[in-house]
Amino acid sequence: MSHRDATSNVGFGQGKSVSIVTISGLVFLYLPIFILIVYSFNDSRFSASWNGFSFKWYKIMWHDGPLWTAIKNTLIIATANTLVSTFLGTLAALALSRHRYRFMGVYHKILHMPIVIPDVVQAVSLLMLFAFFHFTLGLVSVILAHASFSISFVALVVMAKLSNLDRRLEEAAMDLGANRFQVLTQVILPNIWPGILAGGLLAFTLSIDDFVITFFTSGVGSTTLPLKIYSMIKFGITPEINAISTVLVLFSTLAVSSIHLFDREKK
């Protein structure tokens, strides 16, 4: 066997090993979700035993009034949080990427703090802040709490997009007579729009999934879907929870696919 053949065999073996590891990782990640979806069609009341195919739990979910109230609250909170955090996060990214201040390192560390601080610490601190100002807990308190950490995620995503933007485009626009506002609206924002959209989608997803911070900062009438699912689990797991989770998976998949198709259309 020649040296070239031996090298090819080694490369083939390494590629096969990488493929096996990749497939194993995908199975580990997605097999539980697949099982959850399958058991959402289980006719039995107990998720551990299969008793036949049925849409019963989807019908029960559809007529569950408190569940739909929780879904409505979740969508209101997630939408408001997305709008607030995307706007403020984009402004923060523009300020930190396009201007120089004293203590820039400190500002960047402050921006990263909500990401690295444990959720329970942030939740307790926000609860104490609301209590100090006698702020009534409800939908508004949850929106403010979600925005407090979502802004950082949005800002970092937009800053990554800004770092790839050629500064010569801005300079050329200003040389042609554009003022700073025109450069922002006609040069910068159109070029970083995919990053803003990705940051907004991330903020929306984080808001829908959040449990710990919502648990500490929610009040009467502001129960979200994660809190509702948690209360349902305490009384025993039924396939209705699987049906709810399946709808969430479908919604997330459609949202991500829509963003991907929109990005491809832009290109």
Contents of the next structure:
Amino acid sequence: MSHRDATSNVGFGQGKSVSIVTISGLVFLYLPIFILIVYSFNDSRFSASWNGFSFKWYKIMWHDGPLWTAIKNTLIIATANTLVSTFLGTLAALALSRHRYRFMGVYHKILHMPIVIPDVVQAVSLLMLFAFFHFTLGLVSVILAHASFSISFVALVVMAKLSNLDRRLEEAAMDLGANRFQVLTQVILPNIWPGILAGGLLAFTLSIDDFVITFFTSGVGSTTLPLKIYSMIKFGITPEINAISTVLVLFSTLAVSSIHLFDREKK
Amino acid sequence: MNNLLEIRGLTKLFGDYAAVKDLNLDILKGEFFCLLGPSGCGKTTTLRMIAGFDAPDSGEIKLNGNNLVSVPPHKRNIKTVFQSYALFPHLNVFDNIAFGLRMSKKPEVEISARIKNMLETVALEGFEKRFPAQLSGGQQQRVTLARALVNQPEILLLDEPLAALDEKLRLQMQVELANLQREIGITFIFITHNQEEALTMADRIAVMDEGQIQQIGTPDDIYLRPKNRFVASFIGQMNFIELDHLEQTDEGLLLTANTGLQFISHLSNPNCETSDLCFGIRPEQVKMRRERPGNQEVGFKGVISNEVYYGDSSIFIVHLENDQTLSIMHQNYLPSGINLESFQEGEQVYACWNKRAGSLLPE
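Got the form predicted alone; could you also share the form predicted together with the partner chain?
First the chain shown before, then all remaining chains and molecules of the complex.
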């Protein structure tokens, strides 16, 4: 055991073996992404050999019409899903954590279902549901399908925030003359909005990311980015896919760090 | 007549358990009323029903003669000071205090004026822009008080508001609260398990246990004339002598303890089952002497086993014959600084009390 810093010589955060494990873990996680980014600047048609630095594939990506349609679809679906599931999920969280019902436990379990049942099962059952009602598959069906599982995630995140909110605050507000609606808008929402925001972001990313459920429930003209990339791969992997992925990595990194920055400023 | 609040037959059940049982209570306008009892005695449940957070299973709560039971909390002119303060963390001091006034749609000019006034009353001028997290416990306490009082309620309910404060601050707040109440004249219903808080602040005290009121009276009444064993043991210190039987004689009541001690008391006969009866006498009512007791006194020989020293006074534990033990308070010196007679552990003394002292307490 190392004795360089005797004052913090606790836990597992020290020693050579620990660093080796940590570094190999990080390499395993991030090396593929690093290679992917490097090869997006490769001048070659094939990923196997390095032919020199170039922005060629970014230019090709920029002029790829069907790709942009897919991105547009993805953003429309993600935005609509975020609005719908954040609204409904927050309502569900408020109802489940602030009122007592018969069969409370059942409601909670139902809420967890979309998180635990396999995507394929949910995808097939949604497809059968749409077919049963002769619902045309398209943007709307994908949005409904995404909302059906996003609501659960939003509700759980908001419920976690609500459980940290002192019930006495609501009683205090009522005591001071606020009716139920005013308690909601003036006391509960101002205190839980970071949770609602987090739930909304989660719904947005889940939507952008989703493949299986989208694959089953989308129709003509509602291809999303993951579906588009998958179909591109079927015709061979070009560095254009690397370029698209690099842009996505850049975007998500920016999004996550801006949230962190925002959170820190608030404190 | 000038009953502000009348509670009749109030009952609250939690499952099979009655937290409050057929409670009757009258609270006068402008008084500082204290509900005192151990935790779980139903005092907080009673308060929550007065505030409207819990609905009673039966009974009436009347404010100025109007039944409140079906009125939701936000429409009752009763405000609460919570034990946990319950200040809104997202609002600063000014907005916290303004909350109630804004709910009742008072003009902003009036709100500012009233808050300025209120902050002066609770000595928090200049704290308007601070957030609750930036305040000390005592300051949060004052903001909570201001937030409730600025609405000029008919009744202010205080749910153990001093419990979270340290000893010194609590004593200071006790004095401040009592003064504040006298100054503004709003009826206070104060809930506590701390007998000292009740005795120092209240005009009247209701001692509660097991969902029922055991005794209502002034602090004096409660301390000097407890009605039953619970009240006597909950308030202050008390020596209990379990009685076997009592008998009216020419000299007075002849009490026989189950330890075999026999003595005369000039208390009036309570006329109830002797088996449930005990004789209670406070440590300060018993005197220690080296000489035999006087005519008007009862006295028993005993041996001092311990002295608990408090500075100004000591409590001596004295073993009498027949296994009876008494706590006796002894003043150590006079205000002029003269030391009084001192006693040693192991010494033989007489424990004496006046025949009129003490109380006969039913179960």
